[in-house]
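One chain comes next, on its own, written as structure tokens: the form predicted alone.
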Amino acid sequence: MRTVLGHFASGVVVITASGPDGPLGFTCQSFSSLSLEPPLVSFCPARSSTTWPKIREVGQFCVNVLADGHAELSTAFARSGTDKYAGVRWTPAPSGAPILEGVAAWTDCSLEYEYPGGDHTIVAGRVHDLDSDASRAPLLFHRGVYRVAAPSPR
């Protein structure tokens, strides 16, 4: 299943929050727009995630859409038991959650809904603020490797 579904290219995001003991974050591939009215996005953290329960408690988070040049950042935030923010520059979103430097886009959200989804949790977040940098190409993950979208001919 992983091999076949790996043929679908996905963007890569880092979900961040400002926790009581400092910034939190994890890498996630399953992110999408869910609704325009009300403004909702969704993502699916693994049930084995040790970071998602901490972010759930905070109730607010920022979805950082990674850009070209962020493959190492994606890998760092996918690891457990390390200082994910070592050497990472960021600014606070309106909620206080980290907006990682150089991202293609970000959405500042509050937790709206949460549903069981097999070995993952389906999360819906209400968007309160967002912005993007049109000059940055998004980082993609396709067939087990990071890629950058090529501009389409006009």
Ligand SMILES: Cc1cc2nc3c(=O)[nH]c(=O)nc-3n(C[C@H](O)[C@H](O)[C@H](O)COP(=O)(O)O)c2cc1C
The other form holds:
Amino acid sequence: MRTVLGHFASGVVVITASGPDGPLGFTCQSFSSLSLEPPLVSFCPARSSTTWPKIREVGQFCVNVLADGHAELSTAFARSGTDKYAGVRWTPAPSGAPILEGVAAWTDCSLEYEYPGGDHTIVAGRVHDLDSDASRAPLLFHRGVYRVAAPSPR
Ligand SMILES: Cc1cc2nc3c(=O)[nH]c(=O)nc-3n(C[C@H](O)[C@H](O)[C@H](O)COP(=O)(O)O)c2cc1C
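Hand over the structure of the form predicted in complex with the ligand; the form predicted alone is what we had up.
So here's everything in the complex, that chain up top.
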């Protein structure tokens, strides 16, 4: 299933939050815009994630849409139990959650719903603030490889 569905290309986000013991974050591909009215986004944390339960506890998080040049950052935020913020520059969103330097877009959210989803859960977040930087090309993930988008010739 992983091999077949790896053919579905996606962007990559890092979900961040300001925890009681410092900033939190994990890399996530299962992100989607969900609703305009009310403004909602969704993503799916694995039940094995050690960071998601801490972010759930905070109840507020920022979705960071990664840009070209963020492949190493994506890998760093996918490693459990490490100092994910070593050498990472960020500024706080209104919620206090980190906005990572150079991202293509971010949405600052509060936790709205969480549903069961097999070995993952399905999270809906309400968007309170957001911004984008049109000068940044998005980072893509396709068949296990990071890629950068190029315009289709036709
Ligand atoms: C490109 C990419 C996409 C990922 N997408 C997801 C995802 O959608 N959901 C998820 O729970 N983990 C996803 N992961 C894995 C998590 O980043 C990783 O398991 C998690 O950060 C482990 O750290 P934690 O224990 O601190 O949560 C992805 C990893 C990469 C590299």
